[in-house]
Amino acid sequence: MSELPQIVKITKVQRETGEHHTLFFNFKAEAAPGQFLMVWIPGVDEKPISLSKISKEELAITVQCKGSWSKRVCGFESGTKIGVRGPYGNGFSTEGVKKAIIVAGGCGSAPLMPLVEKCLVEGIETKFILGAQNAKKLLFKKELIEKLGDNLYITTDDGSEGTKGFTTQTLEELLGKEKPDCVYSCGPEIMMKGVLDICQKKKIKSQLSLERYMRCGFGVCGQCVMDDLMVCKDGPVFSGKTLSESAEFGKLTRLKSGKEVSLKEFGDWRQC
């Protein structure tokens, strides 16, 4: 790990739907799943981006074109060299898991990607819910089906593909029926925080990935806090029963100047 960006060269650039776009780069470094690097476009910004591919030979991360920063990433082709540093933060762990249940809202499923992988290669039974807005923005559909087949339950909240409503509502009837050894979530974090809900209601073990402002990616400038935690360090994965005792998580967040800003009155404001 170095706290100093690494030039690297982007290998390859894969459109995953109209506004995802994933980076391959030649950027070979021990990481687990639900790690994430901090990318730095020189001139521009940086940004902590979850690692949504992980292999011996490359990494990737998946961009959503939204702001002017990922739009600029967007842009980028092969040959492009940016700069990264990493990997930060505490991934999934599968210690002890046979069967698990994966819940991943928009763009919620990048960083959920290396935990199938990580699932199937351990023989741990697996199925996840993957919901979107609408059947446009399903990130990493096809991948999904061909890993997956049957055990991929699909919701969009305007019911063009798959069940209409929300991820929560399928989770709950998979666990009228079955109980999973752990869940695995990451998306909005008002999904997330009735994934949880669920979850303690049904007496599982639960991780989730959080997302927070971040400025150095490992525990310095303290933008990232949550409660007495921050979510670069001691995060981005949390287990259930840390977040069942946060009396900020599924509630408030902080903006880039610092300020407080209420989940439910503002609206989750980087729902995917």
Given for the second form:
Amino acid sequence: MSELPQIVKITKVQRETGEHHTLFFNFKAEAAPGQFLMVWIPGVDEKPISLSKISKEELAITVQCKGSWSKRVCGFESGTKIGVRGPYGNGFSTEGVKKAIIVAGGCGSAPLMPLVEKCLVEGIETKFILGAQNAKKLLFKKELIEKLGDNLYITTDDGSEGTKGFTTQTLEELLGKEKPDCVYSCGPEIMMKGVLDICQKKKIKSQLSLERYMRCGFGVCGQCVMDDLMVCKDGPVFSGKTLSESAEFGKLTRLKSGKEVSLKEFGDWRQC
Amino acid sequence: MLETDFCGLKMKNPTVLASGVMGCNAALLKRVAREGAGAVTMKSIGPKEKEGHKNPTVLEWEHGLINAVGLPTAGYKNAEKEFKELEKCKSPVIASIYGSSIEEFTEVAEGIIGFEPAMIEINISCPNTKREGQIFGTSPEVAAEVVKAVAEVCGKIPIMPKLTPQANNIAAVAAACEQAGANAICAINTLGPGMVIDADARKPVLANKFGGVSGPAIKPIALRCVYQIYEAVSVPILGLGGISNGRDAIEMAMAGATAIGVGSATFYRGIEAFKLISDEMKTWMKEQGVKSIKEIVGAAHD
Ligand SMILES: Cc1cc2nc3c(=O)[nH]c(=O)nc-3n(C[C@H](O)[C@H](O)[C@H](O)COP(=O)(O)O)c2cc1C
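Starting from the form predicted on its own, produce the coordinates for the form predicted together with the partner chain.
Below is the entire complex, every chain and molecule, led by the chain shown above.
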């Protein structure tokens, strides 16, 4: 058995928001929430993408039609072939968790959807804070309402839906009233830095899913390094404890060349 | 038992992290040293910042890895912070340099000697660094020219050209390098280039189409190269290519390697590979009554 990409056919394309598409395909793999696949478009590029749906029959990824690679993927219909390898990375752990708060910003809700599923199956009391720039960009809102009802909290930067403001403000409010066993988060790193700071202050455990530019996906090339950790293999999910000791989290990332730059300089590097 | 003196580098064991594997930043190199590597090699540093190739760049096929990362580098001008942080590394640090002309090799060497790496590896074997379509390390004359030029700027820091198995006569290349001032020889870089095609996609998988082959598949070739080099030079050899376990490492030592590089094995065995390989070497040595690894270097020769 090799780890070369396997060509799979897309079985279904689901339009989520105007700019997010979910692609379903059959790929037999033992996958855990928070893990990712390296997704190859033959002749174009290969990128790490989190699994947004995990079931026995099929897997799915959700992409934002933003960069040139993603725009290409957003044009795909059922029947289109893509290459996938993985799943890679560690995934989220729910061990010992009875009560959870999940915080998603922008396209960060993608890897958190299988986690919601797992929490519900395991009977974990789950609250979900979903944030986006505006109402149109709230990814997986409908599904989350169906699954969580009143336990879904929506925030938008412009107030076009839910509470006007940031997810971190809602998190702070919730943590004023209750004490979950774990806060899970994925989204822009600046937001996650805020989530981490709040959790550290309140002494609540957290698990955050990170992203760095990757090449191999399996812990050899060292491209996706953050401090002495390889995001592809030691992560992409890290504990709040690990990240609170990090010199780079929330501050630095690396370009394809390996050159260190500030997150600001890198701009909006997070591509779904 | 495994203590090794390689060109003045004091190593707790002969394993060395191969260049380009986990070597992008100081913190991870230090972790590899903590995890048991006797010495660590930084990813090859070039003259100017370079992005490298598009993905896919690194793949595992059935019998090893294949890569065309394309020598991404922040460039020597951006290397200061990593070098400074590496001063606290538990194991000796080998810097690796590349260029696409003799001038570029010396420019990079000059740019980093101030940071005093324990040794400088000269990558004249990467398919990405060529002169007139030829990899520097395929010709004894050209290889010697590079080594001579770099030796002139490196002063007391030992230099070690890294050779390619593509050379028609790798022993002749090694001998020419020794003559030109090399203090050690490193062999081998990846083999090939090779290629992987996906039948269903009807396309090459690596974005660069071709890439260097490493891992278990190239071990017999690496052993043959080191064996031939050992007969041709008197400087010590860093032998690598497909070394995955203690027995492989022992065999590499017997071919003539004083230090033993480990790269692709980290895919199969993780960052623990260095400790595992060292422990397995010790087990074998105890069974065989070998007291020091020095006793077996070159043992396979008549
Ligand atoms: C992903 C990857 C990147 C590499 N990058 C470099 C590099 O930058 N410079 C270099 O001299 N060799 C590089 N190599 C070659 C290795 O250092 C080594 O010579 C080769 O892989 C054979 O050893 P192995 O079979 O133990 O991997 C790279 C190898 C791999 C797998």
